[in-house]
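In the form predicted alone, a lone chain appears below as structure tokens.
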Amino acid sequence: MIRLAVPTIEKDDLEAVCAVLETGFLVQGSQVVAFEEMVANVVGIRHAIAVSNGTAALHLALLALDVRPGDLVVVTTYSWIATANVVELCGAQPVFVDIQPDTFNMDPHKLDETLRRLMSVSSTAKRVKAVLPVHTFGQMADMPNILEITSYYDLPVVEDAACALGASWQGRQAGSWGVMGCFSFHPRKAITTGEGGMVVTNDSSLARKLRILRNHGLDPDACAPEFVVPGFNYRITEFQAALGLTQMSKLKRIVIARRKLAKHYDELLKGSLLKSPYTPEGSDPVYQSYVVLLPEYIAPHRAELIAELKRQGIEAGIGTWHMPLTSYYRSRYGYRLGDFPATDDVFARSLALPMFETLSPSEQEKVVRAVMNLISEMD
């Protein structure tokens, strides 16, 4: 089986998971810090704050903002679930910003007409606390235009960079251009410590906000233990901690092997009916997924070309989720097909191929091979 997504787990993570579970001490020591150092280092910034999963980086970073019941926070509508779900777990309302149909990532002419409705309106207007960009499949959203944006209403944004450690646009790392951005080390991902995630910023108040919260709101800078707010467990482990050290030490060599698979997809790709994922110039993605748009005549057969490539063993996915009509936010706020027609098109059509550091050359061949066959009877 040709798989989606493999980590790369070697002698050396084993190793150092091992030594720390040898140890007895699993929770909140100096592998922890030591991962924290390594990853603000890697993206340009002050404080990373270690967390269980990407999906608590992105909850407690609007937690830290003061995201609140009644509030809304901007965000793009093609992604993992998580990224809307953690305006719900706030009490806060997602308003949905369509996305750009080339690069999967919100819009910024988007972004600038909703604020544009939102803030012209003084009671929704108070109510706007935040704008959560994506940057989808590892490639970074239009970061520039969407501060600019931002700027103008003195919004704070926050990255959610799940997929993307290691992707920079114009020379400047993913996670480090918002108030935050927050990070993922599940399996798909580009480096993995299981679960686990990272939130990353450069304003020592949120920092310290977030650390309270994720350790039952324990303060951090106290002498003795006390607890100031309510928080959560949120913790991530020592040996997870481990297993990101060394994962980190491969980032630069997982990083440029995925480019280059994704590389020689581009062309094998070249003039077939298939479209191929587009970076815009300035842009360096990490190829969390290496997503492709298939024709329209075949989008209503996808699910089907999906379960043949498995009994030829190769794995594919549908690439990521529209979110506004998933079940929930589509009974909840009566979205509906034709709302946000780039997204409708794009998860109609996205079909994400099997992308891993240890994916060889002719495993892409057959891979490739395999899909345009099966289109061609479809045709």
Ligand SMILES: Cc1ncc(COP(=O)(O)O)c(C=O)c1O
Second form
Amino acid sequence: MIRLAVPTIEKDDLEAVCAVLETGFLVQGSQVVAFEEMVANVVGIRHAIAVSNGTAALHLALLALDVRPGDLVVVTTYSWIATANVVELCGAQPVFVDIQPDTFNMDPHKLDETLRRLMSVSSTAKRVKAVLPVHTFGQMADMPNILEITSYYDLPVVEDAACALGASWQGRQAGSWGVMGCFSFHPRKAITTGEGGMVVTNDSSLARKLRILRNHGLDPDACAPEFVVPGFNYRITEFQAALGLTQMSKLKRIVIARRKLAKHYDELLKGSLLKSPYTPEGSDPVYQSYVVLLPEYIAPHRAELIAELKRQGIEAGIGTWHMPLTSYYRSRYGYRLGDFPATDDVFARSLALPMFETLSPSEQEKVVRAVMNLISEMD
Ligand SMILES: Cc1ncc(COP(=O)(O)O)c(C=O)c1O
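Output the structure of the form predicted together with this ligand; the preceding block shows the form predicted alone.
Entire complex below, previous chain first.
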């Protein structure tokens, strides 16, 4: 079977985890601190706070901004459901903004329209607390434009960079653009700690809040234990952090390999009916997933196509989720097909192809051949 995603786990990763397990010190030690420092250095930012997963990272980021019941958070439509769920978990409401059909990222023009609408009425303007773009599939959203729009209203931007560690825009790293950036180390990301996440920020007071909230509300700067707010246990373990350190040492290599694989897919798909992912000038993605668009007439048969690929030993998947049309958001807010036309189209037509460091060119050729053959049979 050619898997959709395979984490790169090597001997040094296994040894690092075992070495920590043998010490018996499994939480809140030097590995977490070293992992945080390494991520902060790579992203080029002052503070990094390791947490138990990417969802926890996003949740804490919004709580650190004091997002509360009744508030509004402006968020992209097309993402893993955690991006919208964390807004609801703060008791706030997501206001969705449609995507660009080619990059799959939040459309800055639509963000502009949405903010003009919300900010022109004082009762809604005061409820808007943050903007949450996603760097979809490891390609950065158009942060220069997004920040230009949000700075007009003085709104903080939290980057959902769950898939994008190592990605950059004009040389500046994902996660370093907004007031906070949130990463995930789930096994489908370029590097993994099993479950794991990180919030990065240059703001010392936000960093302090995040450290308090991730550890039961315990003040990290007090001499004696002081519980200053009701916090969570969103900590990562020492052995996960040890794995994070060895994984981080391979990040560059893994990203280079994924870019090479993406280029090979691009070449194989040139002139075909499948639309390969678009990369704007200045953007350096990490290809957390390689997602193509199927021709429109194939979209209704996508499940069949994925099932047939599986029968042929190839794992493929949909891109990600149309969050407003999932059961909860659809029933709570009444969203319908047509509300977000670009997302409607991309959600129906996306197909994620296998992407992992050790995927071989001949496996890629097999994948593309199989998809093309099936499409021509469905024609
Ligand atoms: C865009 C996005 N946001 C948030 C998350 C949540 O991360 P985690 O699975 O580590 O909680 C993911 C993860 O899969 C993601 O892809």
